[in-house]
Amino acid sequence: MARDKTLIVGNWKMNLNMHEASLYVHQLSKVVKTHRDVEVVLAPTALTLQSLSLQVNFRQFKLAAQNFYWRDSGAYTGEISATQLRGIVQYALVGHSERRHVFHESDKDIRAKVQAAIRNHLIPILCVGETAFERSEDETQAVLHDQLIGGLANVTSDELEHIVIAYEPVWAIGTGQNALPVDVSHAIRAIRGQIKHLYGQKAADNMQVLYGGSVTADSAADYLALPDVDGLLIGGASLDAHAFSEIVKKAHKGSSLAK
């Protein structure tokens, strides 16, 4: 992905019913502006991606799907396949640290996941974080590594270019711990290493990193200020209309600091 533009994304996780998700993006399209600096993605459930998908207008939103399955169709009762999503999303989220932990996703199905969003012309937003165990024991970097290497793995250069990373400490997300500026950049910085090593200096400086966890309306310009991070991935304040079209405004206002 370009670095040109600062990525905004919004992930609803398991909230708002239809009919609640469609009145929350009425009100974000008229209290969001549209900037060409910024993207802005909104990740809600998949049931009411399609819906959703009628409705919003696609030059002040995009969609992203928080899940799928890495088959691109068969017998795979209560599964919804990349393929299926494709003409209804543009980004789909792969490796979310509650995808990891809470369902065990291993980094074979992150990696075949984001196989499976290539092929099908979708953007995955790859999400990597250590834990608050592997953090005190010092192990940040060996995970981000390991983790990088299991989602990438079978990536080519090429590929590469369609794919975001999102940096994710698991003890900072939904906690409101906050992770100091100064580790997001020694951690974001150890990713373009290692996609420095995998790939070469040209992909590691054009690949788009965004930093996620327990970001607010207060914090979300001392994240965007860092040179590494080129957005935001926003969990509960994404659920605030104020708050998130705060983090909006404040993401334009720091990429036209940054021309």
Contents of the next structure:
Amino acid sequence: MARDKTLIVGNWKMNLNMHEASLYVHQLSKVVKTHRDVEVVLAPTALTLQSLSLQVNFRQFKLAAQNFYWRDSGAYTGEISATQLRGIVQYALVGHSERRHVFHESDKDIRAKVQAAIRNHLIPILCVGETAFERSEDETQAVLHDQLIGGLANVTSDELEHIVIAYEPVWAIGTGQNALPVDVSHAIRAIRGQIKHLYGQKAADNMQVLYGGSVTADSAADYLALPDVDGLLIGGASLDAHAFSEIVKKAHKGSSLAK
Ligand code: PEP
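Could I see the form predicted in complex with phosphoenolpyruvate (PEP) next, after the form predicted alone?
Starting with the chain above, the whole complex follows.
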């Protein structure tokens, strides 16, 4: 993805019912200004996607699926396909740590989902990141390497232009334990290094990479100021419309805090 826009993605996880989601979007739309240099993406539960797609002004907010199945249709009871999400969402999270660790999604599943998203013209946000144990064993770079190879196998250079990567250290997600900006820079440089190795320098320079992990309205500016960071994936803090709108404000380059 071109890096001209800062992407702020709110992952609501399994929170907010239809009524709460609608109210939230109504409140958020009043306080979030549309800026050309910021793209705001909401990832609500699947149940609310259809109605929110009718409620949101797509110039103000885009929508993302938190999950989907990689087949386009068929006898897969309980699943939703990327084909069915077309026209409703523009983005889809793939390989979020909760999918990898709670639901045991493998790199093979994740690769198939990346392919399904691309096939259906959705932008996959491929999440990668190490666990606390892997970090303590100094395996961060190896994990990022493996997850990128695993998720991106079969992706062509042209397709890579329509993919976003999110660096999300598992130990920082939902824990209140922030990664140090210097460590985030380091990890994202490793990600770009791997992209360069696989697709060349231009692809690495153009790759849009987000950071996610316990970001709050107070800490957002520290990450957004990093030249390697092109946006944020926000979980907990995105459930508070006020905190989320503060983060969006900080992403706007006109903001005094921006890089
Ligand atoms: C996430 O769900 O991707 C996330 C980063 O969550 P949190 O901000 O709550 O750590």
